[in-house]
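Shown next as structure tokens: one chain only, the form predicted alone.
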Amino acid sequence: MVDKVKVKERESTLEELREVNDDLRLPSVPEKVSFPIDVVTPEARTQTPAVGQRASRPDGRMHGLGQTKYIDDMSFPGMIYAKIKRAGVAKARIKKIDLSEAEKMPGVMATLIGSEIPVNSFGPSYQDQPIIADKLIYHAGDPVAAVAATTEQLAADALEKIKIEYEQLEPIFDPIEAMKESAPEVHPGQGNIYSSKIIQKGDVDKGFKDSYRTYENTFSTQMVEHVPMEPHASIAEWDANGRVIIHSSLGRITLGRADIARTLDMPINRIRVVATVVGGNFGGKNEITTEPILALLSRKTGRPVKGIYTREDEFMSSTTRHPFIMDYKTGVSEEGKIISRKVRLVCDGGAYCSWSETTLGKACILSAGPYNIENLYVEAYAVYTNKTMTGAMRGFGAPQVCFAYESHMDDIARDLDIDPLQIRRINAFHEGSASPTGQVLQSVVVKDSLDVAADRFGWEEWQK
């Protein structure tokens, strides 16, 4: 009896070993299993359950107590300070830069000019912007030289000692004039129109012929500065292994890191960008500003270098919201239904492209408004001028065109003696509407939102 039990135990053990061996023989990569992919579309207004709920910011306590550390609150042993001299002229050729008087000043540790930048160009779309202007000035805020000194005041005083000789060139400030073939080129050898978009849907000319009335108007918006409470700020230092560490208020550090690597002509893995608490961004800190300058000054001096924009630097040299000139022509029925719309957008990109190409595309797509329009033609252009460069700002072209098409709708409603709310109800997107580019829209609640807002405002009573 005992022997039979032992035999069974031995057989069981052998079976387990066989299973283990079989498992070890299995391929290291499991077989691919196809899972059904069902796209689940949430019901309208249930996609954001957090709306209306109390939420605590993890950093709220530190902000409230005034204990948050921004770059201006940071310091490192032996740290010195950088200041940047701006061109002050809209367009010119640099004939001579004399740094000798600045370099003789007590406390001045290093100077830097454009010819010392390893790769003196950068940009998120086109690399058309110099870190420090070398030969040509494209707008008044262009950096022309930098100084590092033991105090901020000494660095600022040293800027006054830098002598620069310019040959003035003819600038261009009006984007409409800049589009003409006879206009002076902002970037020599390149046309001033550097990006264009077209959207076409239906037959706009036939639509205008079939319309009860046609309305035309031109709208324009101005340049807008972000004015964050914390200006652009960075600190750069090098470690003993030849790697640069940059503490920066950049909002998009991965893009910034790539640009820094390119301008310094270094492998990206030898550059570390530390994101600090950002005291306001709004899109204005989406690209590098002084980071390569501080890195090169730090390498020259062997010390950490801090650089913080003054408010004047912010207005002269940082990116702004794009000014737009927008021509609208709309044909409508007697009831106020839009039959046809033609739009022409001219985006004043300033001296450099920055994010203008992206902004132009978004503005072009959104320029028709949230309305069903069967016949549509939109043309859009981004243009160089010798003005402060434009770049990312909340909305990326949407606020400008929204101002235009909603003002246009009000004008049409007034002339046709139609309630401004009603003309929007007649034309607004609904579930399954197609955007100007053919995208079929889902979870569309434009009309519902208008009705709720009108009800809470008391629109019907106010109209009486």
Partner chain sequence: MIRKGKGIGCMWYPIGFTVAANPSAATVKVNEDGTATLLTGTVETGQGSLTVLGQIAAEELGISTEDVHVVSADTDATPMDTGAIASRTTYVTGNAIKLAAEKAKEILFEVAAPMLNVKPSQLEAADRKVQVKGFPQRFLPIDEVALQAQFVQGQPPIGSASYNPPTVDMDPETGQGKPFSTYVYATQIAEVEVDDETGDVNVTYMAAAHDCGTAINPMLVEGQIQGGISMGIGFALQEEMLFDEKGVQINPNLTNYIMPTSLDMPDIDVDIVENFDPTGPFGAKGVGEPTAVPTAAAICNAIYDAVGVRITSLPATAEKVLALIKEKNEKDIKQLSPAE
The other form holds:
Amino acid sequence: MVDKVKVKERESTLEELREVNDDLRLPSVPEKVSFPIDVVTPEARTQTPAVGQRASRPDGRMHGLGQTKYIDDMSFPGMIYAKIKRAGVAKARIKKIDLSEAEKMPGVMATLIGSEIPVNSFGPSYQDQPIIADKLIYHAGDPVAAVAATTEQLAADALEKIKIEYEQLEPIFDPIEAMKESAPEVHPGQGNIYSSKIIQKGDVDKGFKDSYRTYENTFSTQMVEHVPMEPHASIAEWDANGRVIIHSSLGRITLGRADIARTLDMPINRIRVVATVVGGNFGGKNEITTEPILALLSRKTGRPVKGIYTREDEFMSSTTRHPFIMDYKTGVSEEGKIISRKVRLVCDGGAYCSWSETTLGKACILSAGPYNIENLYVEAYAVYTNKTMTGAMRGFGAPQVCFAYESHMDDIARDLDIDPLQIRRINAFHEGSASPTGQVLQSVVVKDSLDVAADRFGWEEWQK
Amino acid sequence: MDVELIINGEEKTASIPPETTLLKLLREEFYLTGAKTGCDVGDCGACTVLVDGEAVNSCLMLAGQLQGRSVETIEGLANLEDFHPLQKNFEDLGSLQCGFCGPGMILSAKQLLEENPEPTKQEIQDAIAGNLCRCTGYTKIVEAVADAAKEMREEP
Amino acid sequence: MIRKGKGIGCMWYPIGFTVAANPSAATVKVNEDGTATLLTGTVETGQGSLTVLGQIAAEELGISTEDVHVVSADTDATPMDTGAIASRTTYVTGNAIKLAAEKAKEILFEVAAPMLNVKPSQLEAADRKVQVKGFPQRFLPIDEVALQAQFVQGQPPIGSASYNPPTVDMDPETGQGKPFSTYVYATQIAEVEVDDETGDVNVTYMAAAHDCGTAINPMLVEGQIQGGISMGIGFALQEEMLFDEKGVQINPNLTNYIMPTSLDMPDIDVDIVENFDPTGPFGAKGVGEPTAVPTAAAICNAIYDAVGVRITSLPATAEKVLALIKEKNEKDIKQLSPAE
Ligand code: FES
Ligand code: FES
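Return the structure block for the form predicted together with its partner chain; the form predicted alone was the one displayed.
Expanding to the full complex; the earlier chain stays at the top.
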């Protein structure tokens, strides 16, 4: 091959260019970041024995320097951005999705709808949740389409151009109403009560008869968001061997990988999930969310695709804490010993099961409190409603039932004129107590914790 | 549009679309990812940086408003020799957990300590009230700021 | 008028999944210089779990936390782990790591035993040494043993193991069974100030006594408790997702969804209740979730103590508390004037 440009010509062109803009000679480099590299290790990290040391966290220094790299802090050459269109209606049938306008927008590289997902369902207990809703909408935060574009803003703009026709269906929001036979079904063909549990021990009715007094009350709690400061975030990218690498804010990568493999209908070993330090989880990042969507958009475009939840996505479309309605009836002796307790729990399970099974189970077992109760009956139901799905959140139903059983306990103590600390001491589990499920408990320190806290607080001396 | 500004003591220029926020400018033009996007609408403080010494939510400021002004980010606090006392004390006390709120928290605290070298607990709480943290209950953060203030008073 | 009150919240909480298998696996590699690398499939979500897991490996190998580097969170490189959920990491992943480190240590002991003229069963690992139990004056530095194992004996000291908490399934009719391997216990006591003219509740002090078995790292345990309390305060007094009549959330932002700031936090005293669980790694259980469990109960009981009204639905917002106070005052007045 003959060079068309001679060296001399090239030199002169270069000279010209240099004259035009001298700055071209400066390579562009990322901003400088400086911190000491040779550093002293904090003492507690270097000591033995290791257990019991107040050893500092290796990521603690990175946090303070702003050097911890969360998913949103990573970028790859050619990376594009995905945004998700949400239903905005609580229950509907999708009649038509028109993406043509959106696809014409500048910078838009691909779109995705539910019917393009190989296996469009997932969930830890029941696979009742679509990755992108394709036929029915179950709650207002349901994803209905996704767009990938060259910038986040362009992707967001394109969402506005997506036209969807819905046939409105009758939603149901109140879990107690939803339990009725006549209630509209959230998932057609399946009753709204999707999980129930029972715990039975002794004879509650006899227990109530033997009681000195009985007390009843109903408690309820609200829906709460995890609010991790870092919103859900992932980046998906394929290699030439047909493997997909997903950088994700998941707190549960092994099982997340299995879920992704299932939805993409791919062998597990073709998927690599890499997490970083998660910017807050609290149970909210234990399930896959957009990972399969990003993987598919990345396959369509041949580019790495990043998807970051907006704060609004986070509220509308991630899991939340279950609202509970809790009926308590308790019979006690004159001395304040609990003789019998009956509990009915209804948990608003939102649009999908997610971790409701587990939440219901734990709430059921824990609902009696850390107390010895010979006669116990607990029944619990998880109910579908057309609201944001409820799932795992720090405590799985425990904060809800604890609010109920401890409030109830104080009402009993007051009525019997027993000190609240004392009534708990009287009833507390001890080493070898049998739990509501008949399990023999070990390493039990309920009374110790009561005493330590009361001492620290100055329970006796405290004055108004 | 072009904007000229000073970032961590160095003069910089950038050519950007006018709707670019300071947060985007820092993260996407200069790869200074210490300031985080927690909400993008001024509610959480994860994006806090110092502009002319004052803590601001960088997601609310347009980069175009920065012409000629000086911006300090978390990346500008340490140097090759040493950490900022706030960084050291945050590390020693395990003040941060997931760390996402950390850069914003530390910069809010830095402004406080520059204006008030001997803050009370209440004053520290006030100074970081715009920086949300979901992990720590703020307890160890407040302690670390107090410790850093003490350290800075003793060896200025 | 500001009225003060005190209230108790006491709780129990299980570690791990309800009956369902939730295994963790781990690999521990001792390097030629006596430092170690730990592979775990769990993810650091802020709790400091990687620090704690490193401490567990270090303890078993008799080295320091700093000597252990933890590799995590990559499905290509790290072993199976059920993940950062259900307060299970310290206990379940911790047990797997302890078992894995034990296997690596056994290789070190096999190599060291002939060098020290004793049986492997007579050895223990402590302070970066492999030493004879009951006669610590006879020892070898761990780096020497590791080097010997790797390059002379050709036996790299590596161990892998897994752990799944033992459970017994629950009878579907009565719920009887052993759903969890172990539980933790805790008490929080709140002091509140309630403004009986506005219904405003201010939590002024919190004493928290938590059992987590052995505290592998007390600093991180404290951090969990303080953070859990802040989440509990939000649950008790502020946070609520609200929907319009069409089921669309009306506060999907942090402007209108109120969560605790630094100004909402009380003074907190944390006590770690001394305990040892024989089934946990070095006696440890867990602490993540339980810290957020009793807070709301303690606060609501303190509200009752302060102003005599029972909160039956959360959150106890100022409007709700004020309405209850008014209702109570009206009732009290009626009782005072039975003439009607
Ligand atoms: S990202 Fe700027 S305040 Fe939240
Ligand atoms: S440390 Fe996680 S948000 Fe503050």
